[in-house]
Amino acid sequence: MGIEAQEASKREVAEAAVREVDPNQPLALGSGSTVLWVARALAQRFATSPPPRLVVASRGVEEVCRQLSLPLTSLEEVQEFALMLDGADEVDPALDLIKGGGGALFREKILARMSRELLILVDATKRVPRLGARHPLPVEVVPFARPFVQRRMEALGLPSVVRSRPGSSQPFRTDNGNVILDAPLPAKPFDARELDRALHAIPGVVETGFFLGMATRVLVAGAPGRVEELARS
């Protein structure tokens, strides 16, 4: 899928998701390029009426929301979200996810845990037969603990690399000031839940990019004008 077609797919799936938004309920947004299309679709849908209040997982998307005059609030003001809209790096047949390509996995997971429904928006390239088929697993780590965590991860069979800032040799820093370790997942079958528990047991690990059993539904943009809905069984 070319870049133009991929952006058109993101726009279509974002517009489909925004039709489900209740303006009277606070809305959680994740991060990434698809969520930027969600913000634009929200601004368009609510151009002449009050939009929902938003809590956003990344500062980058938050800034775009400000530019679009979308109202932002904080977790101090919200106890629960009816809906969260977010993208994903991978979606497997069970609707388990890998997220964190944009580095906002910790904040995204907090918002997802606060949401009654997590609606994931992807194009068809994000569907995979197994997690790790195309994308490494991001792991957010406290910088001081990074060498220790990398050694522990390697002992689990997960050698990793420190993510760099685009166009730089300097480490990428999350909005929380942490670093990201990207670890290719094994090609042989593995238990994602067991591996997630083992990673969380390592001191210094803040969060992993495994989003297991969390997505309620997934909207997939395929051919032009066609959005498929996948629901958790």
The other form holds:
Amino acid sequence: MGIEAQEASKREVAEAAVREVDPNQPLALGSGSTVLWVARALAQRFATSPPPRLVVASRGVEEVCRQLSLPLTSLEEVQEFALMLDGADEVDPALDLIKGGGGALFREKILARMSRELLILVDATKRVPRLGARHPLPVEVVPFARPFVQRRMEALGLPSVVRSRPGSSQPFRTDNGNVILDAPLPAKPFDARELDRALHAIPGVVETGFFLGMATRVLVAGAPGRVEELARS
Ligand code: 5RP
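In place of the form predicted on its own, the structure of the form predicted together with ribulose-5-phosphate (5RP) is requested.
Let us now look at the entire complex, which starts with that chain.
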């Protein structure tokens, strides 16, 4: 899929999701280019009526929401979300996800845990037969612990690379001041839940990009004008 078609798909699926939004409930937004389309679609749908209050997972999305005059609030004000809208890097047949391509996985996971419904928006390229088929697993790590965590991950069979800032050899820093290790997942079958537990047991690991059993529904943009809905069975 070319970049233009992919952007059109993201826009289409974002517009479909925004039609479901209840303006009277605070709304959680993740991060990434699909979520930016969600922000634009919210600004369009609520151009003449009050939009929902938003809590967002990254400074980048926050900035765009401000530019669009969408109202932002914080976790001081919200205890629970009825709905969170977010993208993903991979979606497997069980609706388990890999997220964190944009480096916002920690805040995304907090908001997702606070949401009764996590609605994931993807184009068809994100569907995979098994997690790790196309995307490495991002792991957010405290910088001080990085060499130690990397060795422990290697011992678990997960060699990793430190993510760099685009166009630079400097490490990428998350909005929380941490670094990201990108670890290709094994090609042979593995237990993602077990691996996630083992990663969380390493001191210095802040969060992983595994979102297992969390997505309640996934909207997939296919051919133009067609959005398919996948629901957890
Ligand atoms: C950021 C994420 C994003 O949801 C994921 O990377 C998908 O991004 P995009 O919508 O740009 O394809 O997990 O941490």
